[in-house]
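Just the one chain here, laid out as structure tokens, in the form predicted on its own.
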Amino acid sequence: MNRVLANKKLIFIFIFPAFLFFSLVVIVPILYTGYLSTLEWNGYSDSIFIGFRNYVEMFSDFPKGFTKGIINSGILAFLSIFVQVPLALILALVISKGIKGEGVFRTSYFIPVIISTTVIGQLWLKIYQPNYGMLNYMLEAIGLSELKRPWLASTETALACTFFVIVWQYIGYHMLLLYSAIKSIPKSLFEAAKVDGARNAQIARFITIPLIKPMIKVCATFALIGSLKTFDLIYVLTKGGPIHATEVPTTIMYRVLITENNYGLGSAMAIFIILECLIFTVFIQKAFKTENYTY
């Protein structure tokens, strides 16, 4: 196993194709959009070179509302960092204490990400639903009937509705993933750390935070482009309403492209988001300094 190993034009052979398959399927369909992003195109008629117009008229001001489905996917993207990896982060840090029952809660707070986001939507759909749902049951029963009202439908409520739901849905997958880090550290740091007088606090400020760096820098990272990239849940949730409120790219994207036939600004939308997606990567990755340790 070492000599083939060792052997770089044998693992040249074998990564070859699969760096062949993988350009096909991605590069290749990516590449292909962007010619199609410089076209006037309905999908069945000749097409027209435009250049860069698609562009221009992407961020232009007119009813598609595109500009607000960037700073709508901005305002995810700030939440799904700063709001839901930290609350992750706390629930893995209380988690890995060895508390009574920690696999049941473990458990419980991943159930959300192993369950389909179609179904995901329907379920809060009926807690939002105005005339029977569970919200607007829960504050008439406490005697806050005043607050009760048509969540998903008014423009005032729409986004953060549908926002909370994302963000719910995905810090147990984060969770699991800090918690996975936490646990891969030697348990002698903790006791020595306690022999020398450190508390709970402490402990996790000095010495499970600085060492859990690199998984809390992949857990921002899953975050952001989880955010710049999501379609489903919204779509089922309120599809881009009340009034374009909880509109998003992916949205936008998916009904210019479907609805209205507009393969040239729907691509130039699509080739958009994914450079927005590798931009914040980057800008992420030297952002967020780590260092690799060795216990």
The other form holds:
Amino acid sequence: MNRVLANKKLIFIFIFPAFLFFSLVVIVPILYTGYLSTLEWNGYSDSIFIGFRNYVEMFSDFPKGFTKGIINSGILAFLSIFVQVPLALILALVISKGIKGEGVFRTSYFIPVIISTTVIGQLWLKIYQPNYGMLNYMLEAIGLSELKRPWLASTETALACTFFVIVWQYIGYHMLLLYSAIKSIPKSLFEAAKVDGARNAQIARFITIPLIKPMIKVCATFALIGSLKTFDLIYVLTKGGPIHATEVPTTIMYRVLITENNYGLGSAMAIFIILECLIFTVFIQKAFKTENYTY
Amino acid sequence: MGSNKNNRIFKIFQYTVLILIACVQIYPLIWLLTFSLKSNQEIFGANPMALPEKYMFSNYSKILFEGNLIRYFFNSTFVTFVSIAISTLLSAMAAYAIARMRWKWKDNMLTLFLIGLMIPMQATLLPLFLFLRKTGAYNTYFALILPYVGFAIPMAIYIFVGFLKSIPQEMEESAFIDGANLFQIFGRIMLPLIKPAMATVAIFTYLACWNELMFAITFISKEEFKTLTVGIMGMVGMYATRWGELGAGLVVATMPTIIIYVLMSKQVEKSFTTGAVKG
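Could you give the coordinates for the form predicted together with its partner chain, as opposed to the form predicted on its own above?
So here's everything in the complex, that chain up top.
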């Protein structure tokens, strides 16, 4: 058996097809993007090698708004980690205690996670619509009509409105991850704490949260990387507007590549986004030193 | 006594907040359903939060039979299922080689695949676009199946490797002694054993492919190959002032996912948590 499992030809047959697809779609394109990022090229005329000039232009050419995009994705990441994840944690702590309707709450919080971002974007466009949308109507109905505004068309509210949709869509995901981590803690630990007279808040602070720290780290990583990669929702809701108010690096990159055919500059932006994701992942792994517990 | 009363007030408060959040999560979807059944006059004239006065099922028949929605629906289904089939089989094989077979580079190979989990899809957009245009595969089903399989593989391998490592070796050993070759062992023993992991991978891949927008909108411009997400983005312009019909289209595009979730919510939730175990 060992001889068969070490047979080079068989290993190759098993690993190669997956590796081929993965290389064609991920590895080779990234290397090629790296190469393109050093060119000035529109896809038709001859390309000119310009070294790192695209990387300089990316940050100096403010009208394209790349710097603004990075700041916005930073804001989204910050809010996701420090607002969305804590909210999800509170929900998970509350519903995992075995309250009535636990399953119903879990399901209703989770449902938006599985729905297409395109559908969600269209739905929220209708909710935020200034004249016939649900939000302005509700504000008027409860006597707050002075708050009515064109939510997505105003530079002051567009980013906050986008963030709200992100929280709405993904809070159930973080909640589910934290909930399942809490559920995998042996019940005896909670019972022992109760016998010792601990209150719910103390149990959460001294037992549950320390034990699910690895999952909190996973959620923080997902929230961060998700914010750096956000594209679909913003593309559907605002396309980065109004006046770059909701721009993120990926929406600018998409426009530079596909609409403006500026292949070199767009590729430099792509490489920047990859590096950002890798660096922040490593950073967050280091920042949250955690131990894994086995029960 | 006092603490009991406080306790009850706290409980009421807690349930109120939980129910309120549940309404915020679910009500927009119910609202979508109600406006998909309304006429234009009602949407733009009356209370947007009321139930439809007259249920306009004609919104659904119009969107289904006058546009290309059925075509988009078929395309999404086809692309999604072919991607699931290919990525599941290839990943299971690769995971078997990584988890069970003996060779020097298998840990490096696994790391390479896992790095793929962190790569933003957008960064591969242009090279794939150029490749598809050069090979003439632009505007075909293959233009979507290729990237969907490629990006499904890392997560699938991660899930399969974890699962395969938990299967004891005895079953394979006895099959070897009975003279089975590696393909028979993989196909008749391993694949049936990893069925639960396959369900997880399939659900993950389904959601990713069914909902994908960027590749679909960039690699497909011909009406006959458009998937639901692209089709809906196209419909938006056409039905800009006909919310009822657009709403019906959005509901139709979402139905399969909701049905799958209702039928297998445990498995769906499990697949999300399995995908995150290590992070």
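Positions refer to the first chain, counted from 1. Since this is a predicted model, take the numbers as computed values, not measurements. Each form is matched to the other, and the largest set of C-alpha atoms that superpose within 1.5 Å is called the rigid core.
- Once both forms are fitted on their core, the CA shift for Phe283 between these two forms remains under 2 Å.
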